[in-house]
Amino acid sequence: MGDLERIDLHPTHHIAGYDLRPGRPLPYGATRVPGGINFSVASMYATACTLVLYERPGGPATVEIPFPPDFKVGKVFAMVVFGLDAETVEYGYRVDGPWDPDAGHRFDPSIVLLDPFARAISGRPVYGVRTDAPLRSRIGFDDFDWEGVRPPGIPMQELVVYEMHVRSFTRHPASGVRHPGTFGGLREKIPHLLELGVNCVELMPIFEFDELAMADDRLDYWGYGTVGYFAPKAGYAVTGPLGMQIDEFKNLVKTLHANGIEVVLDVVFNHTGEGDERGPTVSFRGIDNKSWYMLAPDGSYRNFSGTGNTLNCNHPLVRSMVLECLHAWVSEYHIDGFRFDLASILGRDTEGHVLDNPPLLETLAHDPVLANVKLIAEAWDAGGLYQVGNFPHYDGRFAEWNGCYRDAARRFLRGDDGQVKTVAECVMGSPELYPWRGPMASVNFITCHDGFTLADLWSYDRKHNDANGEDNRDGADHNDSWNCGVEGPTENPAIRATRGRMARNSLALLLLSRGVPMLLMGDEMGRSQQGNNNPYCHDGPVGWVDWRLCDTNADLLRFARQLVALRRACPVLRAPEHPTQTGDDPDIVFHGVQPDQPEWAEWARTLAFEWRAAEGEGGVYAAFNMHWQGHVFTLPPPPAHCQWHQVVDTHALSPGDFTPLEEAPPLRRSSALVGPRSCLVLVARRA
């Protein structure tokens, strides 16, 4: 140890009964050093900062220690406090400076602020339970034993993604788990994920947020109002009241990895839970409002997120926070990837203009720690910027939620005019959007948390969001949905049968397309949100997965499981390149009701395509008839030395809608009737 290190370990000040010394400005936040804790907080415009310590969790402040003037490095307040118990101490900051909203400054030293870099946050240990304790920063630990379990490292082309909300997945009493609505509850349901065949879960926000922060009685249920980017949500942990949410979440990740399932986090770097000037001051606004947020010349908040504020992502301070945050989740939690909410905001400059070469995105794309991490962009924002196919991707590092796939698939399945050619492009992995990146740039989906569930997509013509308390104004108005004849629930057997076929057709199209398929939680069992396409505030049956549906809709669940298994059995569906359509040996051939005669006309509602495997076996033929009448499709000849085996017929009653490949007999006919609004799938096997 050098002389400088020896000197640094000795106190130089004694204030309020605590030994102190000047701290190190990096890393930001609170970190252990020999004998004490280093506290570092950056603010470009603050004039003073005070550390507030709570040595008894949930108790009153033990002491407030102003940072001495000589404990400042540049614009960073940094101080080591000796003798603190890192396991129990909680802390916050009072930050002083000008109160000048017109100039962008909103300093208020009467408020104790959260540390933006806090590894854990207390104050909401039980979800939805209001307490007198404010949100407080904690140190957190990094002593978890991973027991040698490593991330699975699954290639993009092998993924089947399952988007889920941690609490909604097991909160329903029918889930049967010991600790509903928690990380532990999700861990108990891993067998369901394995049976379904998914190998990647995309978790809606699990960073700490205050579900009770909204002005009225509604909840921030979905959790997009982040207040702690480094801290797992305590209210999602069984052990949250014990402050053990870090270990509980790590245990979930470890168990998922041990079962071959990757973890992608939905991260929200476009806005925070502080809202606009009417919102609470929790952290960022009180520490350095002008640096953290995009502000108009009059000091008001630019709102490209639709939630009141927009993080100033390409400001150096914010950019460094985002990078350090992702580093922490990868290195400390072994996270496999990130889905960036409203990612187009990450490409705007400090005034909201779209950048040609956004520094933040370039940094993430080329960062060595993130080199093997999956980066997925929601390539649009609430300010009207839509970049699907044009998101800055840096040599293909960013994949995209393909909203164009969703829209084209829904319209084709509904039977709209002029959709056949468009959906054919989608089946190939959208080469017109990703001409050289390949289909792995396309995360294909038909439903996600935003919008209708799969069951509701084919049960409602319009949204029914009255229970949200916004007079049905919230949520998307254009859903490309169809109620099949009656709005909402019905006992009409013909309509119910049509809805069942539409759900199966949707799953078939999704799983037979190149790209990365993403399923929405509960769609495999017919979950409904009662026509609500934006249940962001509902901690109740509208948002929960009702596990009784596994029995009620066992036929649909069986179909979904078998379809995922079929995708795994046919490598041609998972190839990482766009298929060739020309030459002597094309990878895909499009047909109509007659072989080699696709129907691209505006009025056409039928599409057949043939995925050709190199050795013939494993080739797939699919015929989609979205017309209200049945059509006879003449089948193309099977590959050499192979026979067609029928595995899917969505017009047939279960179990005839899916015949497992190993049980499917050879097809002895040269044509097949595809019923109205149905699809047929054949697989080539050696004769």
Contents of the next structure:
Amino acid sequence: MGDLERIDLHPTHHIAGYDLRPGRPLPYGATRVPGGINFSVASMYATACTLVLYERPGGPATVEIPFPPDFKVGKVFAMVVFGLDAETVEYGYRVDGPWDPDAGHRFDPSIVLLDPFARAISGRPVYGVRTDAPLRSRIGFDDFDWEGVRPPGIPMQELVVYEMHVRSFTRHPASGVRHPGTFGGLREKIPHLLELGVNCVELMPIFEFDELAMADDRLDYWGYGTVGYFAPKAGYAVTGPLGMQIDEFKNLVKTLHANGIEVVLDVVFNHTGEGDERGPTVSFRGIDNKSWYMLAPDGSYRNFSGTGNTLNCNHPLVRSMVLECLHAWVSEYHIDGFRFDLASILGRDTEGHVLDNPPLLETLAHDPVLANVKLIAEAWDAGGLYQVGNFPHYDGRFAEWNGCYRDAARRFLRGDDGQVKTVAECVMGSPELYPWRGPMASVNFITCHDGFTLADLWSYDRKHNDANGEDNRDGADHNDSWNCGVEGPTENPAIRATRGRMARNSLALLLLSRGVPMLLMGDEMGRSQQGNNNPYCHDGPVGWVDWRLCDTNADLLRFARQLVALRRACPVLRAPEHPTQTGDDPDIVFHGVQPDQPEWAEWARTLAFEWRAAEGEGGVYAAFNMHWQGHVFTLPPPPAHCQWHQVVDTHALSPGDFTPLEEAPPLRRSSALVGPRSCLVLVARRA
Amino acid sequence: MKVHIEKRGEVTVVGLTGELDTTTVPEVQARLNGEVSDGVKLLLDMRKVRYMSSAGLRLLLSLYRKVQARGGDLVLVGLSDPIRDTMEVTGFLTFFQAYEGLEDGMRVLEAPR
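Return one more block: the form predicted together with its partner chain, after the form predicted on its own shown previously.
Everything in the complex follows now, all chains and molecules, and the chain you saw is the first one.
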């Protein structure tokens, strides 16, 4: 029997020269159906809606079709339009209803709005190019040929995450790629990621945003002001002008996966790019302001995000959008995980109160489509909620950016008083924070896109954000940084040497800790932002990775690569449980300058720890001396039948700072001098 | 869009001239589908294709799958730099054998398998 022809191939209405029939309310958005496209848009308070079609891309509207009243299902306008070319048609909506800001309504049918569910968005095909072109919704195609390439499925404890910005990574002319600043450019740089040894990239937002939407001539360079949660950023695709950003991004994911690298997306469900009442009306505000946003009783925008508005995450409409969005990125784009920006907002109710059991987070935690993807919370918000250690996690389903790790590590590395006990916790994967979840709950980091780069952390006491145009008010004031003697660049060799050691100490601490280490793009080659700790608005050298640093700082890059390789070689560093400290066979033993005598005192600045492997071989001893004077550490005896081999000494000049394990001779001494602000790492090998 | 089809020995040579986009794809697709048979050796001469949209790329990939399913061979020749770039960065190029000149493509298709 051949295929039966569908009955709903036949139009029931004919309006303005177009064949129509009542549509299906779900799924929301524009969906290809036999012979036509199903348009569906929901609004709890709209009185009318008009579909605006542009059949010539970039051209004027071809037709405006009001949704007939009998096409409405509940509060959803749904209509099938036949005979449209799905590849080229652009569309938008005019939505009518009350203009009553005090009551939370801001309908304005003079504006053609983006579909919140649009799979592609046109109007910003080339990043940063000034244009008045309107943003328009387009239809997406999900027919990419993955050729059997599947997500790598790397266990959480095996990850080494690399946080990066798509454009900054290759936009600099020195990147040497054919397609700078794009998904294609990133793809060309996969060899760098492989050589570094990272197996997961965490991409700062790649959902469509309007970098030109700022009120002045600055850019929303980073892209946290989302305008379309289902659409990859066209300006990040070299094929954006051809509208092929979906294919280009999928091809990037496919190639990364084929190389064993996972892709985590930084997703921003706490606010949108529409800002407060002074911001542009692009989509949500004009479709259903009162449902999409958290509003105060007077209709003004609650601002838990620090950006003007707050998405109403626990409103059922928004919840379903978030879930559908993540479904799409997992099933259509093969994304491996999500990092939720200011995730604490996702746990607030429609009034902003903190919920014990937030429906959105519970839904995500138990969703079957999302069952194998990593869920990582930035467990705080700009409304004062700080949930590191107690973000609702549903049996460990959510991991967290461990901000406590960052703070403690920086203070310890800087040589502050009273940090040894805290940093020992960090090394173990923060068991006090995550007693039931284990170290995989802890994404450990010392630097991330928010704040100083690693090079700047040890080159600046204070932020230098004047170029951001906010009189240095923006960005974090408390950075736990240290300039090592001079603020900013210096030719002083002693200071430069100290900075080099501080960077190496930082990387060593991070990669020798249990949990999931996360590196910031460019830190492996000493990238500086000239002291700017919040360069969100700069499309220029301050934020771009200057690939000449691979040569200038070849020694640091070598150190970073070797260290990541060391983590790979020593499974004891990556175990998915917190280590035991007691009993006959502890997993970790803390030492001081004397074995078994850790110095927990306020004044102490030394900490040694010994990761014990079950077989003895592969055990790791690390001695951190964050004091400004050198100290002799008496070494613990190596495990039975093993000898210590020294792989790291950050006080030594390159290449002595890292000796690959296979080249490192056995250590004949029972003690070792650890230089000022330096660390030593030994690995046990069978004698 | 002009479609010129000729037989050169065992090889079916299809010359395309113009722009391969959403308006021209249906006709080209219909003509090309008619040429797909068991073990077909198909050469698409793209030297005179000035522009190719997403629809054009989808047509090519769909054609490749059909030819593959029938145990045939498909070769592209004369891709312009922008089209080759687009195909490379979106992953379409990996499916195809692509050559500069017509004779290079002919040699590949005429070679005993």
